[in-house]
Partner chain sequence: MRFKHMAIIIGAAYGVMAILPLFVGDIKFVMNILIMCLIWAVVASCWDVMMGFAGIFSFGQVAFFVMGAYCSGILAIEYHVTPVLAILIAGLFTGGMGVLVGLPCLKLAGPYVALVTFGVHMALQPTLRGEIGIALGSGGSVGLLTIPPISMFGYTFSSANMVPTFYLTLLVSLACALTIMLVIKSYWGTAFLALKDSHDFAMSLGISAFKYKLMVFALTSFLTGIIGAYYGHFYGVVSFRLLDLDLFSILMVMMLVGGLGHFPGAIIGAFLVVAGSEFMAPLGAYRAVTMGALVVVLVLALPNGIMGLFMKNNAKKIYGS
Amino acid sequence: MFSEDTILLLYEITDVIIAGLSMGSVYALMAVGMTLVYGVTKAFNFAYGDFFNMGGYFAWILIFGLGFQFMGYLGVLIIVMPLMFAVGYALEKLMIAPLRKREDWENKVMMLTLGLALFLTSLYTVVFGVRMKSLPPIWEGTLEIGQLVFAYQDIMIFVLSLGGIGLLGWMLNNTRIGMAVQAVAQNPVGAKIVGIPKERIFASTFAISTVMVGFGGILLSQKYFINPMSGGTIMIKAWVVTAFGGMGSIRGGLYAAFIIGMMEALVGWVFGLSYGIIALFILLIATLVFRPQGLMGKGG
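Atomic structure of the above chain by itself (the form predicted alone):
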């Protein structure tokens, strides 16, 4: 019915779709964290990509540096995720919270986090060197369906990313802290009047976003290498996804993440992997020119 070349093309397209969904799910994980912290605090975190690296490096230390392979990824996540939360919470309380008492604090926070990004990049270089590092696959092997072959690793990345997003959604809608986060995002003054500790919610939101991007760092470090400079690339991608989806719109960020993941996979398949970042910049420019509020953001 189909020629051999057509069947081969269909297999390649299927591989591209799987790769796009896998990448898109991790982009969604990161975009949700960035959108959440921006929606609540109205401040932009330029160190976001370096927190991605931090999650990957923490996992690498546990697995290879301390020899905790026997724990598996579940044990690694049990240790790393609370650690990422503590780092995010402490940084917000010690460095960002004092700036909110000053005029034009949003710009001061951006400059602070940009300096923090440069510091973390230098710290990673000193501690880990410039050589690339990666994590072992969370699940080795492949799933064969007829002539189609799917890596279990890609499937697990997709499932775990959606699981992380679903867990965050459940927390926002079914817990007191989640409802407090939504209240502060919608009306900070009203939330403070009814007794919600706004400063604590700001710190918790920043910490949650740090956990989300650190989780993404652990997942992607299985497929791609991490090095001290890779945080900058991740920062660009997370920002493009967030801007394309609409600043402050979690649903828009989810849609944008999968669109960009599929676009990047398709461009890489047709033109080569190096053209993926070029396509991102073209998409960003087109978004800023034709729809600056993004897919589902509000104009302002």
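Computed from a prediction, not measured in an experiment: that's the story for all the values here. In this text, the rigid core denotes the largest set of C-alpha atoms whose superposition between the two forms falls within 1.5 Å. Residue numbers count along the first chain shown, from 1. First, how it differs from the form predicted together with the partner chain.
Fitting the two forms on the rigid core leaves the C-alpha of residue 288 displaced by at least 2 angstroms between the two forms.
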Contents of the next structure:
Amino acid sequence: MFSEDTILLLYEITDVIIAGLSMGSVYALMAVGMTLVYGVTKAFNFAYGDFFNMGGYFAWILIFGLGFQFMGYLGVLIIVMPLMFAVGYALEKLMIAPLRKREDWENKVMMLTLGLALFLTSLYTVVFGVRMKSLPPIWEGTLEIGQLVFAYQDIMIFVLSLGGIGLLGWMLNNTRIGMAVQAVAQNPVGAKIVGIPKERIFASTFAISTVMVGFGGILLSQKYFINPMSGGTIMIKAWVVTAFGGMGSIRGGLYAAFIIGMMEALVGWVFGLSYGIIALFILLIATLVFRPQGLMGKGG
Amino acid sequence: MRFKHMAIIIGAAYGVMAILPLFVGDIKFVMNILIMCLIWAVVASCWDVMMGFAGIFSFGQVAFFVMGAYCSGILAIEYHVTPVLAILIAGLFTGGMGVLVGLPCLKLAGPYVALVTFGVHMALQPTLRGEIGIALGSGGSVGLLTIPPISMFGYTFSSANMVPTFYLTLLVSLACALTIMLVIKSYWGTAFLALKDSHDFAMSLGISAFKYKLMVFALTSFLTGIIGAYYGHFYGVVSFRLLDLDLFSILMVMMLVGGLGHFPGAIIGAFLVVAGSEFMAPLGAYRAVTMGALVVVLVLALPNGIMGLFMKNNAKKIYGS
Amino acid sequence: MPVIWVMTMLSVRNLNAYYGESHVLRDVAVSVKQGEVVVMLGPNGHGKSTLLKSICGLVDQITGRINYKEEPITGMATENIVNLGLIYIAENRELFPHMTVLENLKLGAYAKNARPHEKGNLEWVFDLFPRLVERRKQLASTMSGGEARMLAVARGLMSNADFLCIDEPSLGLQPSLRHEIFSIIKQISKEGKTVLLVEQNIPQITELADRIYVMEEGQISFEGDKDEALGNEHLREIFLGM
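Could I have the structure of this protein in the form predicted together with the partner chain, to go alongside the form predicted alone above?
Up next: the whole complex, starting with the chain shown before.
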């Protein structure tokens, strides 16, 4: 029915789609974390990508450094996620909150977190070496449907990322703290008036975003590698996704993540991997020229 | 800051620089550092004008520097253009690129400007390394290795000829600093202060934010491109490693030490940081760690940099929530 | 003078407030007894709102002494002040635009001490503002000015506060709605709440007020009950418009 070549091409395309979906889902995780922090606290975190690696390194230390074994990755997550939360919370309280009262504080936060990014990147290099580290796969093996082969790993990445986003969405709409986070995003003054401790919400939101990105780090690092120098590139990708979707819009971030994940997989397949980031920017700038607030961002 | 004070500070800083070769003119290593001080002072000042003065949160300054260096280098190597002419063309080229980047940026809100400009920075590296760059003559992952030095009046300005090279660099650097000072103190500068103070009111006076910001984009990228090109001809070697985050952050430390938005603080900042970072060389791999931590500490503890320490009359302001 | 001893709910002494370099309140002294409705009159921009915001911890730069139920609250964080039963209801409403009426009301009960009473207060508030019941699923941003004002007051009541600082509740409302909101405030007062109200110059406010203060240029320029206020020529001319 089909020639050999056509079938091979079809397989390749399926691979590209799967890669796009699994990348897209992790991008979504990261973009949602970033957009949430921006929407609520108006702070922009340049060290975001280094927290991605921090998640990966924490897991690596647990598994290989300490020989930790408890219910596979579940045990790792149970330990690393609260750790990421604590790091994010402390960082906001100690470094970002004091800047908030200053003139022009958004820019100061960008500079501070850029310094933090350099600090963390070089610290990782010093502590863990330049060589990349890998994590064991979350679930080995493949699922075969007819002649199509799916790695369980990809499926798990996809399911867990979307699960994480779903959990966050549920928390935002159904818990008291989630509603308070939304309230601060929509009207900080109003939130203060009704007695919501704004400062604590800022710190918690920041912490939640470090948890999201750290989770993304663990998920992707077991498919690819943990590269100490990659923080900047990862941050830029998360940022492009966020800006493309509209900063502050969670729904926009979700759509954007999958569009960009797919596009990157496709461009990588057709032109080679290094063109991914160039294509990313062309897409972003083209979007911003027509919609300066991103796909779904609110105007102004 | 008043014009007079600015002129005094610039004069003093460059004056001190100008005497130094009398003492250390023979030590090549030190002269090299001094030349780097002068070069980075220009980049830091341009960046400071952009961020601190015009309030455009651009992260593209290093990219413009690298563009200038590559442009002039390629012209000199591939097309045998005289270095001086190549530097000028490189300046015009980066100035044009500045306008090109500025056009979409200036309609965007703060973090988007940072994103697009940083994006230019991030996309430049794969471009220079990849096939596009190689086709243009960027030398791919090796970079440019054989950029000819400037030669004028029978002198060859390279590391073989340190003292004259130093004074040429001093002249170029001083010219850039004076241009920036004149701009800040001209009608442009007043227009910017008005825009910063009350955007709507300034607009109603017919001061177009867009026009002025685009002009700042053009000017700073022109100057940065010139000094980048000059750097290339002095060093003879240019690579995309300049785009690594280290240099980016060190420039930021220079601005922070000098005091963001307090020109000519960035010049002093550059002198101190370039020299200081040489002292930190024994730290090896920990130097970048220290630099990163330094940015964090400086932002938190020294909001107005060195200039802030000197500003006596600037009483602490109280901001309501 | 009242025969029975009534607790002073709020007492403000030597209050000074600043916004940056401008000195907004100058040595203001105000006291409000339990169950009273006290109205603060005065021209626009003379510090009335700042007084309310200072009381509720919404102004950073203040000096002086504010006591609530005989406990000092000067400089306390807003969330703790709300928890003590003092709430600010803003003139520009400060609602959460992309949330429904019900969600706005529920967030009104965010303070720890309000949470156990959330259900009861919700019923009470829906009794007071029947038109909010039908609009409970509507987004706050789609409401008319009058309804939004009602919602702001209702959200304030959800905090289970004993003391309400209401900032110009009638601003920009048509006379019938104005009347409605004042009669609701009257009812709230009857149910035992203490009210400190800021208004500009509306005649019917005097019906509501037990006592009146007038603030001009950041200072209290008049203090007295409403008969005294009505008898004062200067005030009648300037503020009461009679």
